[in-house]
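Given as structure tokens, the chain that follows is alone and in the form predicted in complex with another copy of the chain.
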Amino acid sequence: MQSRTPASRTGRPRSAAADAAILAATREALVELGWSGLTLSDVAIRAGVAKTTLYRRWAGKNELVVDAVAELFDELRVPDRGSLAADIEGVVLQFAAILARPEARSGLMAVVAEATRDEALRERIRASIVDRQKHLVLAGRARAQARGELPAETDAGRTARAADLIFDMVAGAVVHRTLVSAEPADEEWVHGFTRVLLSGLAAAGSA
């Protein structure tokens, strides 16, 4: 989770489960105060830890949200509802639904714009919630070819432009639809996006 990962292995070590309680105290201050009202100060109180362990483990803001906002991915699942539509649809109702979470809407949006200048935090993003996301797309295709209703890849290069323009339709669609315009992504939605995306899919690969 942090950048400590080949840690030291002697000395008293880290409090798991005060990692637990600053992820958990850093979603409920989004919720509460959003991201320019966080304090790494008050993030500290409601953990229940001081202040500088809080420093000692994240090096600012940012990578604090960035952690404690990519735990809230950890329930994504690639539904086996039968058909390639229905595992989309699955799919994307579970990401509308996390995005529906205030403390998402907050802090992604928020370090992705501070990504923008920053490299590192951008690396971590992609590693903690992109590709985890992006693993979804993937299944659901390898699923979908097992099934027969896709051919079987041929050009690695263009399969892998495939998924990244899916991947960028689907959860841009979503995170714009959730938090630009400020409408929810129910199952009306959702169903009427996915027709529109797989129908579009099918059409332009057999051009």
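Given the form predicted in complex with another copy of the chain above, produce the structure of the same protein in the form predicted alone.
Below: the lone chain, stripped of partners and molecules.
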């Protein structure tokens, strides 16, 4: 599993157990207190660590919340449901379910808002959440190509660009549906969205 926290600083070794406790405590505080009520002092108490332990690992509240939310998205998997359409529907439903969780919803919306005036935070969101999940698109495409549902792609650059575009389309649509429009991304909506997405993929493949 990928590293879920910032690189270690010079000093005593990192404790994976402490990291896990801190991130879990952060999500717990997000549910109970919301973004505005969350403090590093409260997280430290909940996690059973010293406040200085948090500051050795995270520069501040924004970075801590990004990593706590990023850990939720690490739960995403591309299910093997027998077809590209079914696989897409499966992962989109998982994504929507994560966004429906109060800790993900409040944490993600807060850090995105903060990132509008903080380039370093935007980069952290890209690295910790967005880039870390793009492997899902590559895995899904590879499986569909092996089934013969999509043509093989030999141009690595084109593959990477296509993965970026597909990820942006899926993530953008689900985030807008669940967090902006506040509408359910239920099976009916996911089925319709998948049909539209696949029609675009088919057109791109024949271009």
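Rigid core here is just the name for the largest C-alpha set that superposes within 1.5 Å across the two forms. Since the model is a prediction, treat every value here as computed from it, not as a measurement. Residue numbers count along the first chain shown, from 1.
Against the rigid core, is the Cα displacement of Pro151 between these two forms at least 2 Å?
-> It does not reach a 2 Å shift.
After fitting the rigid core, is the C-alpha of Leu72 off by 2 Å or more between these two forms?
-> Comparing the forms between these two forms, which are aligned on their rigid core, Leu72 does not shift its C-alpha by 2 Å or more.
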